[in-house]
Each structure stands twice: as C-alpha cells, then as structure tokens.
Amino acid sequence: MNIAEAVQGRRSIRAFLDKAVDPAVLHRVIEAAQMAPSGYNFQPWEGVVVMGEALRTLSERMIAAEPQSPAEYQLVPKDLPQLYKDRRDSIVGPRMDAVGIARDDEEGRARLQARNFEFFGASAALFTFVPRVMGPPQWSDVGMWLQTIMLLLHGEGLGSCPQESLYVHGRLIKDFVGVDDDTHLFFCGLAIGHPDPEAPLNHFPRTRAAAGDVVRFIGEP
C-alpha cells in the first residue's frame, strides 16, 4: 500500500484474533521506526515489548488493582472545551453502538473501557515511557514515533491500538518491566496484533473534523 493508503486505513482495533504475532515483524518494525523525527535528534522514546503469559499476567495485575494516586498525568484537560467533547462524543457514541451499549448505560460503558486493561485480547503490547527530564516538545516526538510504528504496523497486517488508559496504572505497569518511576513517566501502551476482520468494534464509522476546520492557508504560491 501506498502512504496515503496506509494513513487513510489504519484505525484502533478493539478486538484481535487468538494468534501470536511474530517477534521478527515486532523487531522489524521498531528497527524501521527509528527513523521517526526527533527534535535535535534526542530519540526520547523508551519502550518495552510484552508478549504473550507475560502480558496475560499484567492484564490480571491491572484489573485486580485500584487506579494510582496521584495518576501519572492529567488524561483530559481540566474545563474542556464544548468543541472538544463534542468530538469526542461522535466517537464514543459509534463504539458503544457497535456493542449493542446503550448510550446511558454507565455500567456498560465501565465494561467496555475495562477491556483496555485486557488489550481488546492482543498477543502482544508496547509500552512506553519517557524520561522525566523532558518536556512537552519530547513528548511529541514519542508520539510522531507511535505513529510511525503504528503505520508500519498496519503495513505489515497487523493492528494496533494506542492505549493512554493505561495511565492510571503507571507505575505498576513499570514496576512489571523493570522501568524506574524515579527517573521516567509511564506514557502510552500500544496493543499489538491480528485484527479480528469480523468485530463490529473494528468498523464502526470514525469522524474527523475536516481539514478546513482546523488549518487556515494564508498567502499565495
């Protein structure tokens, strides 16, 4: 496929196939990954791949636990803007839909957003953290770098889905792999593997503001 393909077709799965995804692909992708931009070349990303019993053991740990305190970070600014919920809510209403969820069950929504703490069922789940001596500008550049994987992955047939979630459970997820809560921020986790083509969590329609909504072009050629 094509990068605009590629753009166009990569989406969040929420429901993978009982199959372990190949450890080549894994170290292939990362190893393309690298080329990813990186303001004054500092390459903050740091992550950890988990697959399979491993992964199954953290999941188990994750949900018998209570939500950290303080959390990592703040998830969803404070007094968000009505434009910003409404976007998110053309999002979250689809998903719930797609499960048969109604839009006023709180319970229902709670079991779904626990699925995260499973990985929708993926064999395997890139973690990643960043040094607490950068800032926000860094922390873009992890982000340009999920992007990258996340692409290369759908390249490759695989699925993935980005997992900020799993904030509230950062510093066990580090004290699992072995990452210092002194010394790094726990930032996102990645979901990793064959997406299950018949899920309707795999195909409910996504809106995004269009193009002209949100970048203004000012000058002449």
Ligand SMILES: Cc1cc2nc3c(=O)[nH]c(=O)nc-3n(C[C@H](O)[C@H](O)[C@H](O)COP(=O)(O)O)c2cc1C
Given for the second form:
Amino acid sequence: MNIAEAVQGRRSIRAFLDKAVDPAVLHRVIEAAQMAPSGYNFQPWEGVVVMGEALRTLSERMIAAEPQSPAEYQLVPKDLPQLYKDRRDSIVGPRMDAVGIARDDEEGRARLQARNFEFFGASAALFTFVPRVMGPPQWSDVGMWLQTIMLLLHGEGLGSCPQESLYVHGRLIKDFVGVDDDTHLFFCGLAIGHPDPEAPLNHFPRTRAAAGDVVRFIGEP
Ligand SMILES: Cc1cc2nc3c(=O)[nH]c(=O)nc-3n(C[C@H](O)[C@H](O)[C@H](O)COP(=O)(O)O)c2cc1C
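Mind pulling up the form predicted in complex with this ligand next to the form predicted on its own we just looked at?
Up next: the whole complex, starting with the chain shown before.
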C-alpha cells in the first residue's frame, strides 16, 4: 500500500469483529509512529493501550457513570458557525441512514453515540493524554501522532476510530489507567480492532470540502 492509498483508504471504523488484536502489531505501530513530527520535537503525546477484559471493565464503568463536571475541555466551540454545523451534519445523517435510524429519532441518535462507550466492539483502545503545561500548538502534535498511528494501523489491516466523545469520562479514564489528573488532560480515545467488512457503519459515504475551498495558491512557480 502506498501513502496515497493509505490516506484514501483509511476511514473511521465503527463496527469491529469479535477478534483480538495482536499486541505485537500495536507495539510495532506505536514504535513506528514515534517518527511523527512535533514542534520543537516536544513529542507531547502520551498514551495507554487497554485491551480485552480490562477494556470491557472500563467500558462498564463509563456506561454506569455520569458525565464529569467540569468538562475535561470544551469539545465544540460556542456559537459554532453554520459552515461547521453543515460539515458536522454531513457525517451525522449518513451515519444514521446506514443503520436505519430516522434522522429525527433523537433517542436512536443517542443510542448510536453511546456505542462510543463500548468502543464499537473493538478489542483494544489507545487513550491519549497531553501534559497540562502544553497548549494548542502541542495538541495539534498529538493529532499528527494519532493520524500516523491510524494510517499505520490501516496498513496492518486493522481499523480504528478516534473518540473525542470519551472526554466526558476523562477523569474516570485517567483514574483507571493511572494517569495524574493534576498534570494531564485526557485528549482522545482510539478504538482499534479488526474491521467488520459487512457492517454498513463502515461503508457510509463521507464528504470533504474541495481543496480549492480551503487552500489558495499565490504566485507562479
Ligand atoms: C480528534 C477526533 C475525534 C473524533 N471523535 C469521534 C468520536 O468521539 N466518535 C466518533 O464516532 N467519531 C469520532 N471521530 C471521527 C470523525 O467523525 C471522522 O474522522 C470524520 O467524520 C471523517 O470521517 P472519516 O474518519 O471516516 O474519514 C473523531 C475524529 C477525530 C479526528
């Protein structure tokens, strides 16, 4: 698989087979992803991989818990501009269509969203943390690291889904995996497993803005 194929072929996977991930593959991927770039080479990412029975226990605890207060961070900007509402809706609708939930079925939508807390049936998950001393530029570094991991997982035939929605249980996750809440923010989870090739949730269409709408070119070569 070349790089362009990997970028095109990766997608968020939200239905996994009941099949364990080989930890050796995860070690290999995480080792390779250490080459992700970061400003000042800070490498401000930290992670914990949870697998199997331990992941199921964490899932049960999250499902039983109330969302934390105050929130770990503000997930969605206040007064979200319409452009971003439209982009968000472009994913929510097709996702509901894929599993036959009517778009105005709020309960069905919530049920679908709650699958995040079961990691969509994945057998492993990576939880990522950022030292609290770090700011927005370093958060972007963590994103680059995560994308590197997602592409490498795809190259290994595995699927993944980044999961910011777990932020409602950031402190619970930190407590479970032994990360200090005083010094670290929970950023994002990453469900990892063998994709279910039949599941409609892994096949609905996603759209993107045209490159020309987001990047301008100036000058002649
Ligand atoms: C940082 C980050 C957090 C995300 N959090 C969630 C999440 O909590 N639950 C979920 O189902 N998808 C989540 N996603 C997946 C996005 O919905 C997805 O990347 C986007 O719709 C584009 O689809 P694609 O990844 O299939 O190309 C997240 C993606 C990113 C990059």
